[in-house]
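Heads up, the chain below is alone and in the form predicted on its own; it's given as structure tokens.
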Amino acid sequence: MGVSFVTEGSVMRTLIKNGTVVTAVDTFAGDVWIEGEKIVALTAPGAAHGMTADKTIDATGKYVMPGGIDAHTHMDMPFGGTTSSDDFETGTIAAAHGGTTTLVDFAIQTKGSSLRQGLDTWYGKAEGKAAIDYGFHMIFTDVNPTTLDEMSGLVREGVTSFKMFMAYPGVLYVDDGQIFRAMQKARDLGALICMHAENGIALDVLIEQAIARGETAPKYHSLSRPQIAEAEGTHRALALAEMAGAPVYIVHLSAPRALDKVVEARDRGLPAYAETCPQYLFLSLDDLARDGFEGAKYVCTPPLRPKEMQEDIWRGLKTNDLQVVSTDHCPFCFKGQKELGRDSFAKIPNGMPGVETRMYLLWDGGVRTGRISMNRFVEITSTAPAKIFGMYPRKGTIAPGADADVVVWDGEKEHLLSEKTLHMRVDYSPYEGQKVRGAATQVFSRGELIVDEGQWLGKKGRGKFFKRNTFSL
């Protein structure tokens, strides 16, 4: 195999020799050259006759993979009463540190306020701080005839997706009528409609009535969210993408009737997307119900299920209906955040942290186990976000002319999953004591090696803003 190469000046050659290279459609032994920020070759290995490299890293016995792509992220997120614990400086370290090279994290309009507004405010949590590269996507809470003009701006500028809720009534929560007009103006610019499916309004109602029966405790976060509330959302989220013609992607799916709503539209032939979070694959119901107050550790929406449902979860891995593992990764502290929320539930910050377990969890509980195949893993967390956001082939893949986002990974490896061995800015582990096998030897980021064993030797305000494309699927 011959390769030929056009150095400028003095750009920096790196070679990974003797890895397998793992894409979301191939699997085979390869050396990859990168020459300053991009692959610029794929040769048999030692095939490259003649050619020197300046950093050569040999990956024999080890896989060659594109970088995560986390497409669901909330660095320094106000929520609650409090904020985030990870900003963009120690979410993206953390993100690298678990083979994550790209985040697309939620920039927040403010009631009232408009979508520039909240974008710019999002540019500046993450310029001079974010270490991987990383893109938004805007959360409408006002849709009106000025902030549905604005979207075409933010979609020239590359923020190509758009989330909306229909939950949080009085905080996030839109209407039927605001997310079909932004549905039909998202066709219309080739754009990308997220939504938070469940319905807000009656969960409201079942909360209050919850707390009036004394019922506070953690695990009343999940009974009195039940998963009809998330199909319904769901089914609606769906029916009005199919009247206003335009594609959706259905955020942190959990339960079981949800996916059957996602299947029977994919199923029509409806561009019908959804993703599922490690949460929901390897925690459930039995966390929240832990003794005392350790169950809001716990507490993220949608809530954690009955263990029983994660079977389901998995086989809409198995079988696309689910395309993506996304985190949701917002950490609040369990002292300080978490404690706001001693009596009653319903005052517990929603979330947890995520970021960097994605990779191990994935690796350690899907393809050890047979569930998802090393190419499966691939595409769940890394080609299919690039391809569903507008990044491939720039991101999301190893081949001439991508990024040279690479993540050498040992499957082998084992790792402690710990507040002590975690890099995420918080004081507790959902996985705390768990050992995983697979975990990453070297990152690179755009053909910088900024993790190498576990050193940290990339800086903050090195990751850029990636302009991302329309939506093209």
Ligand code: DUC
Given for the second form:
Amino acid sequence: MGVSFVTEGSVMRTLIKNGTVVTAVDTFAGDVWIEGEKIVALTAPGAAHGMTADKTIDATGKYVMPGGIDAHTHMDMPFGGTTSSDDFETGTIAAAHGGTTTLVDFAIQTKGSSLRQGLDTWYGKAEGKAAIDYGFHMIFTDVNPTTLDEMSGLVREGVTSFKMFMAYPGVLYVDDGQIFRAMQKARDLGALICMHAENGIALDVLIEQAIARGETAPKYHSLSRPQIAEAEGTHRALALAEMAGAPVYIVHLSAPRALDKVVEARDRGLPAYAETCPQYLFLSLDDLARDGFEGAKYVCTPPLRPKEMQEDIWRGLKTNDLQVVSTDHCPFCFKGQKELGRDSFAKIPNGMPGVETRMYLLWDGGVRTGRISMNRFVEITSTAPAKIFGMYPRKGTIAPGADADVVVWDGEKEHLLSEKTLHMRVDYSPYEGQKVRGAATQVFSRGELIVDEGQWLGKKGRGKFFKRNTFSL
Ligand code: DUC
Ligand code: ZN
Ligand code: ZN
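Got the form predicted on its own; any chance of the form predicted in complex with the ligand too?
Full complex below, order starting with the chain above.
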């Protein structure tokens, strides 16, 4: 590759040499040159073209990949009578250890106040704390003429996606008319609607009936939220989006019958997108049914499904009917938080930790088992979310001009997943005691080495808000 360089005297230049560069489409031996915050060149191994480096990382035997993008996290989120246990400091540091260099978190509009107030609250939570770059989706809890008018300002500010809930009546739920109006507006603005697609109204009836029968243990969280409720919500979200002429992104898809709806829409050429999360690939109803109150650790929504459903979700990832794996990271400690639901699953705060383990699990259980290629791994963890959420090509690839968010990945390194070895601020790991292979040995965020061989070198507050572009796929 022919390259020319302008050396800017004081800008730090880093060389990551002798690694195998993996992007969503290519795998090649190459040296990656970083200047300041940017990747400036890729050269053949050893072909320095007259350049010298201030710092060199030897990536022999390792992979050099774009930093992960987790497009679905809930840091410091009030929910279920408590607040998710990671804030933007602890959550982003944990993310970085696991090879993730950008988050898109969910800001929430409080009913009765403006989107602006909700978004400002989330800026306040992240500023001075986030250690990696972040963006925000905006959660609508109240779609009305005033909040619809506010959407354009948020889009100009780089908050280009909006989430609504068909679940959680009385809390986050919005009705079909509200969803449809927001979709029409999103279409006009080039924004993307993200949907929590479960029929929450019907589910509340099933939950009430389960409790009346004395079915209060954690496993009834799943048994009272059948996959048909998710399939129905998914179908309705897709139909409303089609009527509005808007793109739609189904969050945390967990169920084969919901996936069927996405497949059908995509096969008809609709701009329908969907993500799943590691918990739906690696955990199941068996975990929710663990002895005693252990199952509470596995309460998230949509719920964990019977184990035999996992293969269908893997198939969706292989066929690109599912484009993204994010985490829905929403941790609650077992002691003092999950315990709120000792007498009823309906009071267990919904959510699990995951921001740090996503890449480990997908590498170990996806790439190493041959279910997905390395390129597909990069695509579903980084490139696709960057493209769908308006961050590409600054984020999501290894290319000259991109932000130097780079992970040097040891595909063989074995480590233990445990509350003791992981960095998330939560008192358990859903994967406690499991050994996985694959780990980030060096993590760069905008050119700065923030994790080196497990050692944290970054600083809280160094992460910057990412002003995302409108939807363009
Ligand atoms: N699901 C969860 O498990 N936690 C946060 C919100 C959600 O939809
Ligand atoms: Zn959700
Ligand atoms: Zn969520």
